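Only one chain comes next, encoded as structure tokens, the form predicted on its own.
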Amino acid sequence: MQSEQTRQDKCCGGLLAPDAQQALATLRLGIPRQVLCGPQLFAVCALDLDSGQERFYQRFYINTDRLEFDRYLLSLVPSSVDYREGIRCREIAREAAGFRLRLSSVDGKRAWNERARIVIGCDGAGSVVRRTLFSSVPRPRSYTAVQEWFETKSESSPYYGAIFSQQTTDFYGWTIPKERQLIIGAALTPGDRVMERFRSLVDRLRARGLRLGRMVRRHAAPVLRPGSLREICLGGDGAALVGEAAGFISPSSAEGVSFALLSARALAQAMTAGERGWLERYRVLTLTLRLKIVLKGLKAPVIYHPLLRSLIMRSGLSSLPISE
């Protein structure tokens, strides 16, 4: 078993929302038992620190160990694929016959070049493929996601916490229980005092009675928040983008697993039909995903407008009566 210091988790809470569950179902995939992580969650606690209101709403999430989830997906890669770990792409350059990639080992001890006819960027919010080959396309607004894991003396409350605080961010924060640990995270506007704002959020949660033990580990990573379809970049000229690298991520919740899986499937279908015309086919096959981005973008102003959110929470509409 890996120690807390040697785990290579992503900055992700490991919750599979209904959209991600639906995407897995369409791909005929389930979740093995070793991927699951207790407790399983059936409610979200919306906490508005600005107004002091708290409401519970019924939602169904699958709580997973994100590292084990990634390992499960990698186990599905066929043996015909040359898969390598511990390698970073430092730069990409176009050549007459395709692309030259400058690669290195994570420890920086080895560096070499590889050549490819087609490059597909699945490299997330900080995509080197998008940054290098499609720098003229507007990028979605970037946030800094920070997560800290805390020990708890007993199993934490079995709900997912969605935290709103204009003092902290114009997006949101979250709490996720993991066995005898609790994740506290937030998507923060980049700039000055990022960690100061995050620490303030943790302190305010402690002041509300959240009992936290030792901080076990911390992760940070960029996360995108698309604001228009102009910021979705599918690729072109022999290079393609999928998932968050393309801009496919929910602007209302930052859920990205479903978009990653479905955009990857769409690209695979587009390219299976042949190299000629793949971009047009990919554009058609991702139409529903792009419409979904638009709909979630329309939902975001209602959730994140302090007055509208306060009115909705105050009304108690669709909330659950939770026993003390």
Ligand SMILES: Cc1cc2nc3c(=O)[nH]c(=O)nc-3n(C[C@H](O)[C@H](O)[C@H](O)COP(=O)(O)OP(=O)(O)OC[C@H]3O[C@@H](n4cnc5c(N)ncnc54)[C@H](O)[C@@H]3O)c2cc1C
The other form holds:
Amino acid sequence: MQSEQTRQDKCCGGLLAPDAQQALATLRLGIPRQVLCGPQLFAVCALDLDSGQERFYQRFYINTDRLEFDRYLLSLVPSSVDYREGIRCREIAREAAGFRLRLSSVDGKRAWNERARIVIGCDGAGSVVRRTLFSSVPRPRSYTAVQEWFETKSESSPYYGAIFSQQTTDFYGWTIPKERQLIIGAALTPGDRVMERFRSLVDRLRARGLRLGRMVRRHAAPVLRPGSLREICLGGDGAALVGEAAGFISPSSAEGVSFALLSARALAQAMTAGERGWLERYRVLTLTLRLKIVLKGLKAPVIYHPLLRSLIMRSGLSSLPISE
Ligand SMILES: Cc1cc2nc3c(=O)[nH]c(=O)nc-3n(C[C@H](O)[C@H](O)[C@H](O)COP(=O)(O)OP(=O)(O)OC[C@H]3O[C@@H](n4cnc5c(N)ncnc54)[C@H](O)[C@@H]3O)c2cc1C
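Would you generate the structure of this protein in the form predicted together with the ligand, following the form predicted on its own above?
And the full complex, kicking off with our chain again.
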């Protein structure tokens, strides 16, 4: 385990939801033990800070160390792939026979150009490939996700907390136990006072009795929330997008791992069938992913409407009776 300061993991909750578990299964993958992070979670606790209601629902998540999960996926990359770490793509431009990429070391000390015939942007929510090559395609709404990791004295409650608060965001916040630490996170509506709203969320959780020790880590990243299929961009003219760069992420829960895995597989299948017509094949192979985004988008107005959510929570429908 690296020290808190040197850990280079992605800003992510590291939960593998049932959709991600299914995606791994279809890729013939399991999860090695070193990727797991305790406790494993069998319930979500929905906490509505506006109405003060709290309900537990049965859900099955695999709790992982996201850094270890990424390392595991990288270990599967075949040796025929020239994989390099610590490099940023700063600029990308179309040329007559493909693309010119301006690359640099992460610290910016070294910079050079590379040429490519085909470019695949799997560079996440802030994708430079999408921003540069597909700037005319409408982008999904971008939220600022902030996560703080706190030490906890005892083992934290073994559930995934989903927190709703109009004052914080029109999306949601979360708590995730990680061994002897607890993540508090939120996808905050961009705009003013992002950190102030986050701090106020943490303070209100503390005021409700959540016992937190020292804060050991904070990180932030954009997270996308697609609002329509027009915002999903698969690419074109020799450049493709996969995962969140394409806009593939659940608009109701921000679950993105299953979409990243399955869109990458779809593109691999589309491209290995031949260079001609890959975009059309990719479109067909991602039909179910796009349908899923529509279905999850239909769910969102119910979950995120304060009155409807309050009525559902008050009814106790499908909730678990939890012992004190
Ligand atoms: C706070 C937070 C919590 C989340 N929690 C969960 C969760 O618990 N479960 C879940 O399923 N999803 C979660 N998500 C969503 C999930 O993390 C993403 O949707 C998923 O990782 C997307 O995978 P991806 O491969 O498309 O992009 P990413 O995982 O973002 O990977 C993009 C990669 O590209 C690299 N990159 C970016 N720009 C450049 C550049 N210019 N040059 C070189 N490299 C570049 C990045 O360093 C990164 O390695 C969360 C997101 C956030 C922000």
